[in-house]
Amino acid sequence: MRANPTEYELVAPGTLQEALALHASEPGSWLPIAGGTDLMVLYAAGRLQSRKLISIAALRELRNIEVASAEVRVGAGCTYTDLRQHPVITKEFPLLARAAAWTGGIANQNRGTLGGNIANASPAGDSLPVLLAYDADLILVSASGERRIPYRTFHTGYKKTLLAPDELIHSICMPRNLSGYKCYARKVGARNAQAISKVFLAAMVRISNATIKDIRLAAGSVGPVPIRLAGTERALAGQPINDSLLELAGKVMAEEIQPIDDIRSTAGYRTVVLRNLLGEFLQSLPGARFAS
């Protein structure tokens, strides 16, 4: 069943404050819509449960990224367009630009948005491990002020965040104290484009003399929400990159996703792609003595 349009309302106010304070009016009542490519798709097949839509696409306080001397912020309205050509984000942050070069086409990627991104709370978002592993922050508004929280808390469960009813997601901020790391990014999909991840690993690691001094470890599509891998990364500190490296690091992130069956994949070719995916990051790591 298609969607019937003289049943939703859409308003688009010309600020920030405007939209935030629409938003206070009726608590949970207005839906957020900045690039429409997920919530279009459910409009379209007659699915969009919201009646009442608020457009936040043209709001220029969400559209900027700023640069400072500890952090990059990029605002909520920021397309994935934008990241693939800002020069700080391209240069400091490959990660990011690699995942939105990855997600949809090019008419997607000059209308969907980092924020929407966040917001929808897919575990196959293609951006959201990347930004696990970054280490971003998220600023939070309403009209009665903002909050920043760090974003590994924000996903609590499959489409469930911390965002409040009356809260939009303001900016990402992503600390610029990444020299020295390699960095690692591969989606694995029915095509090498425009599909929806069925798994997902970001990668970041600084070594010393053949030995992990510290490794970020976060992948989609293998849970309930994007997952940052702590145990694995706590058991592969500090240890040298051999052999027995591999096998640790396999057993242990087996034990930390929840993957499951679903129309995309099956749990058990989750579970052997992202410990293949694991064991070719390791692998490529300068220094490392494997056998052959």
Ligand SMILES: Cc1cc2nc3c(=O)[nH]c(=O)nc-3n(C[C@H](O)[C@H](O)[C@H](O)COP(=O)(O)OP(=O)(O)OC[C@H]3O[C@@H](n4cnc5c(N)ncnc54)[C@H](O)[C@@H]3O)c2cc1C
Given for the second form:
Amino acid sequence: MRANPTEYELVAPGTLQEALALHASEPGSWLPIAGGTDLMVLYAAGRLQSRKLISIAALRELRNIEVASAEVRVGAGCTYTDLRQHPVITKEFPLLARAAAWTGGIANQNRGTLGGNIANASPAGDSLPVLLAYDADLILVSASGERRIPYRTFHTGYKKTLLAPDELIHSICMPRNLSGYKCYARKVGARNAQAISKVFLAAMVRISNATIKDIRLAAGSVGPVPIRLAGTERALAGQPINDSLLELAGKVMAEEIQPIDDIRSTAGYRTVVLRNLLGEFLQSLPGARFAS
Amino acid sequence: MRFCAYCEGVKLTESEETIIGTSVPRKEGRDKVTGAARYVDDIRLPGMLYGATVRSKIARGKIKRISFSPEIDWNEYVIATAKDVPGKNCIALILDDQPCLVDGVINHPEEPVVLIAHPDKHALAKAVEGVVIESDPLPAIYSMEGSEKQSEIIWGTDNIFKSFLIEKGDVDRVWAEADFIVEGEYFTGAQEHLYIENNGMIAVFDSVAGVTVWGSLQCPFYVHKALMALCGLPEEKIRVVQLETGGAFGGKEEYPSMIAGHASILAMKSGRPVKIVYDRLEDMVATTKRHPSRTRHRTALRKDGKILGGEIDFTIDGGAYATLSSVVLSRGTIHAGGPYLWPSVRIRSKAVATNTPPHGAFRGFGAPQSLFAMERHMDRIAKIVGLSPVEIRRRNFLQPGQTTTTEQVIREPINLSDLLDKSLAHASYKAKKENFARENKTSSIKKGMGIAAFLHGAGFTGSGERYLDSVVGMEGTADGSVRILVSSTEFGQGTNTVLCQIAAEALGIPYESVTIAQADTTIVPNSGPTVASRTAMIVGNLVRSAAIGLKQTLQLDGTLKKTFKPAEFGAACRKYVAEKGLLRSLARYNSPEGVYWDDVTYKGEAYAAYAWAVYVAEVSVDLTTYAAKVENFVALQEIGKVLHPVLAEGQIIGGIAQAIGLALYEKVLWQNGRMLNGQMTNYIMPASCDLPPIRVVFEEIGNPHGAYGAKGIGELPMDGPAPAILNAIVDALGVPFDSIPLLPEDILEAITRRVQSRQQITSPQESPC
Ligand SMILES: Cc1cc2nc3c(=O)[nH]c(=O)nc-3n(C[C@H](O)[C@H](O)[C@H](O)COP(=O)(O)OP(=O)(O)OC[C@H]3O[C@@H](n4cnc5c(N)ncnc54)[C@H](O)[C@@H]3O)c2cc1C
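Can you now output the form predicted in complex with the ligand? The one shown was the form predicted on its own.
First the chain shown before, then all remaining chains and molecules of the complex.
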């Protein structure tokens, strides 16, 4: 432990309102801490700069999963275990349940939250490509009110987000009625568990008459932020399923990602493997017969 | 007991053998499971300070100035530098070249320069940052090639810590007769031990009693020797006590002397107890790792695949100081020829200096490195000669009566061909190979089978055991139980349990009636370091002798009858102690007769016993992610005698897991001599879900030099998996791989290179694999 606990202050307000009021009192100087599974790693390494922490871990207001007719609203404070155990999530949003199951180990899943994964804004966050593929919205709250934004606009640069200094992520809204979609996700890490992603692809597609009607592709760890592969989606939309799809898509995809060489992998590996994952997904579509 | 005629001589027990060969509960198991076991970080002494180490940031240079940040109130801290070393500023081991604290010249990153201590451990991190070491950098060397070029001399006169030459027969003549000459070059990387418990020590100084240290360590008397020199105190004024130790793997063989030294210097300067416990980052970047290696083979073969002779060039990266590199090199050199008959061979080896933290002891101790090369090379030979990997090995296996590269005669009735056949049968090798050849054509997951045959010598090399001159003690106590006195330590591998089993067996008393003393240098004799797979075999045998001595003392005295029941033994102990006082027996190592070893020519009996093994790996490579996964593993070995089946199997499985890490996952990323990825998120060791089902099979032909026929097994399982796995990957993909760790990125690169070279019609030559 390289941090000195006496240099830190931690308060745990009993209600969301109190937390927001404190947050608003000195905007930017209080850092929310939920499960602490990202922040405590920094703390242990002596690299947690913020000295004032508001614990939001026990706020019940942030831990609901609300099932409305058009969408499901997941409280930002829901843990990975909450997600894995919720019947509507596992049935209708299996990619999120899977991403939750792939995140760290059981202990980490019992504490780590979805809101924490989003706010932490790592390009390798495993639920993030999934939320992008589900076209999620975020509800952000502050003492002065709340706003709703499309999640795909949230990450503005490496570790930069639209979250204002006095705001909290309140919940994540995912539209329902995805029954016509076929979905896919694969995490590629350095080992089969307890691994940070080298590449992540989440994909959804709706097909009719052997033609791609709607396709959503979202990738992690191939740029400064998790991204929707919008160009690739455009290239594939409306295409009949045939063996030139991957070639068509692979080129566009390579141009819209910005992978880097880092401590975990290489840009070259990330590019090739992301293409392979896309190939694996396309290959799995009914009627696909092309070689990957 | 199933002993062959060869070992009949060791069946010396009169009693029914019920303890040896059974899986009795671990001696310290209950305390570990209930949390009662006390590790160094659990211990707090009154008035204790916490110590921390300020380390060099550069790889090489001259210190100009050490300054202390004015933002910190240094009056609260105890500060020590090289000036405060009471005795000789070195870590006494083999050569005394490594300073305990840098005195002027920095030779590697993370080298200890300044020590600080404070009553509040949280006050340390910032203070460490507040010490600024200004230095003039000197050119540094970061690779074996750089060291060999000698553009900078960073150690001695030629950057070479040690070199060896083994010569057998006349290898210069074989090249002309050879039908095939096969060359190959093989590399292995550094590996971090990743014991669960990080390194830690507590030191206390008292002007009358001297220095006492408690800590996590393998070799109490190594620490003892180092502290005598460092503190300038006589033998009796240094006391070293091992606490419960949470794993070691060789990583707590030499470095604990450094930490004990630091804690002692601070304790002597402050007059207060001082505890130093490393966190994971410090432990990973600053302490020892497995030596990286490069091996070159050039082998002459006959048409039928028989080895005529060869040259082997083995080089290891020792880091900045000599530490244990010479002995690691020795073992690697002796194992370089594998379990094969070399009618002639020349093995040249050297350990070179680089400006990285010194590499050190790690399970296998050089053998995994040179055996990796040998076993990959066998597959390359097979391919070129046109034989299967199975057949090439079979034709060259050592047989009883033949000699190893050091001209040690194989006296035991080992049949390696038979081990090979059994191992292949357990792995369904033939059927699987056929299936994979068919399935691989259409699948994006390519599968392959690989084998490795190898041996591992137990005990110190050559004359080492004679020099160690180990002593074991045993006491009968006033309550009728028996206590073993050894400096051999428990760190998870089962020392306590197995030694108590041996004593109980030899005395004919229940396992529960035997305990083992804490390894405290004021109480136990020096039974040698707990390394080199020597404890069960060599120390175990001494425990058995000491037990027999104890029994004879009671019998000669008339207190105990010739034949007795366990309860009668207890009663005899009680009576003897009550009437006569101390009941103690000592046993000293006697080197076996007729054993010859020449330290100069490196000829003779390198080891008293070898364990033999054939491992088979089944591996898949997913061409979507280029990740290789070990799907199944068969580990068949001849280990003399299995003393404790659960512990023995645990050693094998654990070693294989660690070796899978060495082969496919664990990569130290170096930047200017410093480890960049000193965190478990970035230094990837395999987790349970990355491990295959492992089938462990034991063969037992006994060993006249080991307790109840046992041979050492601790290191053996580290040797074979990496080459077996790489051979399987080569089998699956048809692309040669000669370097470990082999990561998905490397597999992708090799495949891409092959595709590219295929596209260039001008260069149709493919490298053989
Ligand atoms: C051993 C281990 C393994 C891990 N494995 C993975 C993995 O496989 N995949 C993966 O993606 N991650 C992994 N992580 C990272 C981490 O668990 C996740 O990112 C987790 O979702 C973080 O949630 P938390 O609640 O613990 O966040 P915290 O650490 O509490 O906070 C993280 C950040 O989010 C902010 N924050 C939290 N909640 C809110 C909110 N409601 N509104 C605004 N800001 C908020 C905090 O201020 C902080 O900046 C791992 C971590 C560990 C320690």
